[in-house]
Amino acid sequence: MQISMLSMSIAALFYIAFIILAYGLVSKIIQYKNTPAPLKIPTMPAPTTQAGVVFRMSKEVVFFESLFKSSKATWLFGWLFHFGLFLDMLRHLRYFIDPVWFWVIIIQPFGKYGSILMFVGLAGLLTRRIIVDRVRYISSPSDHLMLVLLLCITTTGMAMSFYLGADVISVKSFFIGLMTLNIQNIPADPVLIIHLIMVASLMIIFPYSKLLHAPGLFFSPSRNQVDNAREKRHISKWAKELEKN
C-alpha cells in the first residue's frame, strides 16, 4: 500500500509534537521539582497531616475548591470545560486501543457529549476575559489565543461528532500505525486534518504555556505542604547542602 504525502506529513507532525510535549514535559516537571522552598507557606486553613494534603489535593483537581471560593462564575465554565475533556478523552481512547475496553465503549454515548461542556466552558471563559474590566486588563493576546485555539478544536470535533461524521476505522488504524512505526494511510477530511493539525499545536505549545498549571498544580507549596511549622523545622534541600559544608 502506497502512504500519501498527506498521510507522512500529519505522521511527521505528530511525531514531532510528541517529543517536543514529552520533553517539555518532562524539563518542566524537574524544573518544578528542583525549584527551592524555603519557606513553610500553605494557604490556611491548611491540613496538618500528609493524609490531609492529599486530600486537599484531591479536592482541588476534582472540584477545584480554591477558585469555587473566589469567582462562582469562572468555576462553572472552568468545571464544565475540564469534565468534558476529561470525558471527551476518555472516549478518544478508542482510537489508540485494540480490543477496546468495554468501559471505554460503555463511555462512548456520554463522552459524545463531553464536546458540548467543553464549548460552553469555553465560550464563557472566552466572554470572561474580554467582558469583565479587570480581568481584561490581566489577559495577554496568548490567553485569548489559547481559548480560541481550544474552541476551534472543539467546535471541529463537534462538527465531527454530530454532523460530518468521519471514518473511525482508518482514523484509528492510522494512530495506531503512529504508535507502532507503521503508518497508514489517513482519510482526505479537511475538517479532520484540521483538527489533526490543531491537536498537534497544542501538543507542541502546551509544554511552554499556561496550560502547564495542570502539572504545576502539584508542586504550589501553598497548596503540597503540611502546616506542621511548629513540630517541625522546614530545610530547603539548599539549604541542608549548605549546612554541611
Contents of the next structure:
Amino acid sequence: MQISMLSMSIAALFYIAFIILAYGLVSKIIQYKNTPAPLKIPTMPAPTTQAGVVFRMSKEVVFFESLFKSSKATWLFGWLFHFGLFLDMLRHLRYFIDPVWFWVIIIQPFGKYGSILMFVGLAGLLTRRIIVDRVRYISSPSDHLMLVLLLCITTTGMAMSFYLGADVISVKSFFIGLMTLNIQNIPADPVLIIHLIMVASLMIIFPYSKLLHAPGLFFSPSRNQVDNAREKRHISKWAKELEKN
Amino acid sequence: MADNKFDTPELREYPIIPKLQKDVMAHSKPFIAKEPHQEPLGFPGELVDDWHDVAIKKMGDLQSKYRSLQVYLDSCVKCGACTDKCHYYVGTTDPKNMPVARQDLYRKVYRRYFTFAGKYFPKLVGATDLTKDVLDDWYSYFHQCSQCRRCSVYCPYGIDTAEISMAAREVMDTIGVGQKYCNEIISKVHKIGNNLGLPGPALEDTLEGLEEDVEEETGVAVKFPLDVKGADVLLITPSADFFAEPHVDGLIGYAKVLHEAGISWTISSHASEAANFGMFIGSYDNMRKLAMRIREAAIELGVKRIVFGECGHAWRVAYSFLNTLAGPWDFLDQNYPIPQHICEVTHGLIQDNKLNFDKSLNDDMVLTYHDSCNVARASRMGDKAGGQFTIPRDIIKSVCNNFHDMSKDTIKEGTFCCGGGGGLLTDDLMELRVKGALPRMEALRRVVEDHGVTHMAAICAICKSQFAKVFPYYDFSMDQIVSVHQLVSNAIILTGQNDENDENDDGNHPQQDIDEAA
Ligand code: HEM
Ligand code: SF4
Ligand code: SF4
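Can you switch from the form predicted on its own and show the form predicted together with its partner chain instead?
After this comes the whole thing, all chains and molecules, with the earlier chain placed first.
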C-alpha cells in the first residue's frame, strides 16, 4: 500500500507529540516528587489519616470541591468541561483498542454528548474570562488561546460526529498502526486533519503550560498532607543537614 | 511610604465584589530594614550590586527546596476563583491584591527565567524580566499579604499565596531589601529572647506586679513564675501578654487556670516569646533558630510539657512546625500533646469539671468570636479536625451566657484575617491595616446590629493589637476586643477566693465605656 505524504506527516507529528508529552510530563512529575516539602502546610482543617487524605483528594479531583466553595459559575462551567472531556476521552479509546472493550461500547453515546458538555463548559469559561473584570485582569493571551484551542478541537470533533461523519474504520487503523509501528493511511478529510493537528499541539503544549495543574494537584502540599505534625516528626533532607551544626 | 491621609472604607450593607482600581495601593510600602536589622539575620545591609543575578539564583534555590513553591508556580490555571477572597483586595480594590495577581508578580519572573514558554514566548504567557520596577512591586505587594491562607481554601489546587509571599520576602532579604519591622524584631529575639526586647529583670518586675494585682483582686496568691527549674509546664506566650491590653488579662486567665488546676508552671526569660517572625520572612533558618530557644529553655528548666498562650501565627509555628524545627521532643512527657495550646488545657479541665465558673460575671457582655487566620487554617487543637473552631467556642460558652457567631462565610475555615497578620502590624502600614480589616468589620457590624454583640473575643496577639488599633476607625471602641482567657479570668471562682469583691474587680473589665457601639 502506498502511504501518502499527509499520512506520513501526521504520523510523524503524533510520534513527536507523544514523545514530548511523555518526556515533559514524566520529568515534571519526577521534579515534583524529588522536591522536598520541608514543612507541614495542609490547609486546615485537614484529614488526620492517610485514608482521609485520599478521600479529600478524590473530592477535589472528581467534584472540584474547593472550587465549588468559591465560585459556583466557574465550578459549573469548569466541571461540565472536564466531565465532558473525561467522557469524550473514554469514547476515544475505541480508536486505540482492538477489540473494543465492552464498557467502551456502552459509553459511546454518552461520550458523544460529552462533547456538548465540553462545548458549553468551554464557552462559559471563555465568556467569564472576557466579561468578568477580575478574571480578564489576570489572563494572558495564552489563557484565552488555550480555551480557543480546546473549543476548536471540540467543534471540529462535534462537526464530524454530528454532521459530517468520519471514516472511523480508517482512523482506527491509522492509530492502531501508529501504536504497532506500522503506518497506515489516514483519510484526507480536512476537518479530521485539522482536529488531529490541534490535538497534537495540545499534547505538545501540555507539559509546558498551566495544564500542569492536572499532575500538580496531586503534589500540592496544602491538599495532600496529613495533619499529624505533633504526632510524627516531619523533616526533609536539607533541613536535617542544618541540625548537624 | 504610607501616607496617613486615607479614607476608611465604608461598611457596606451587602458585601459585593468591588470593581478594580489599578495601583491604588502601589504607594503602600513598609520601612526598609537598615544594616543593623539585616546583618544579625544573615542578610546584606543594603541592595547588593548584582541583585538581579542573586535574586534569580535564590529563586531557583527556593524552588528546589520547597515543593509548594514549585507546584504552585506551575499549577495555577488563572481560573479566578481566589480573586475576591483576599481581605486586602476587598478593602483596597487594588487588583494586585487579588491572590492570583499577587502570585503572578512572582510567577511572571519565574516563567521568564525558568520555563520554556517564558523564555521563548514571554508576551504570550505574561512573563517579564526582573527589573527594578518589578522589584518595587514585589516590595509593595508582598507586604500586603498577611499570609492568612484564605486564598488556599478556595483554590481548586490549594495554592497558598502565603507560600509565594514568604519566598518573595526571602528573595528580597537575600538581596538586601528587608522589611524593618520584621527584621528588627527578629534581631531582638536573637539577642534578648522576645519581640519587645524586654530583658529578664523587667520581665520579673512585670510578673511580680501581676501577682500583686491578682492577689489584691481575689485574695488568692496566684503565682506568675519565671525561670523556675523543675516546673511541669513551660508556658510560651506572646510578649504582648506581659503588659498590653487586653492581652495581659488573658495571661492572668492562664495563670488562674493553671493555679486552680494545681499545675506547676513557669515562663522562661530565655524563650519569652511565642511569636516566630522567621515565618513571616520565609526564612527557615531564622525560624529554626528562634524555635531552638524554646528547646534550650525546656531542657534548661527541665520541664515536662510545653504550653502556648494565645497567639495565632505562633500557634501555627508551634503546632505545625515545632516538631520539625526543634524536635524530637522525646524528653518531654508523651502523655500530653507537644506542644499544647492553653485553650486545650483549659478545655480539658472544663471537661473534667476541675474549674468553677460564675458565668453571670460576664453578663455585661454579648460575645462573638473571631477565628484567627493561622489558628483556623494552619493548625489544629484537640484530637479531631476542626477542634480549633470548637474548643475556643466551647470555652467561651462555658464562661459566658451570651454568644453569637458572625456570618458563616466569615468564620472558621473562611475566616477573614484581622488585617494585621504576617508581619504587617506596624504603623507604617496603617492604611493597609485599616482597609484590610473591612470584611471583618462588616461581619462584626452585622452581629452588633442583629444580636446586640458588644465584644469580640480572639486568641491571637496580633488580632488583639490590630483590632484595638483599627476599631476606632470603624466607630467601635478599642476595648471591644477581648482575650478568650480574659473571659475565663472574669468568670473563674478560685478556691479560697473572697466572694464579696464584685465591685473592685472591675479593673480587668473593659466594658464600662462601650455603650456607644451597642
Ligand atoms: C486530574 C485531572 C484534572 C483535574 C482535577 C482538573 C481540574 C481543573 C480545575 C479545578 C480547573 C479550574 C476550573 C476551570 O477553570 O475549569 C481546571 C481548569 C482547566 N483545566 Fe483541568 N483538570 C484536570 C485535567 C485537565 C486536562 C487533562 C486538561 C486538558 C485539556 C485540562 C484543561 C483545563 C483547562 C484548559 C483549564 C482552564 C480553564 C479556563 O481557562 O478557565 N484539565 N482544571
Ligand atoms: S494569604 Fe491571605 S493576605 Fe495573602 S493573598 Fe491569600 S488571602 Fe490575601
Ligand atoms: S484559585 Fe488557584 S488556580 Fe484559580 S486563579 Fe487562584 S491561584 Fe490560580
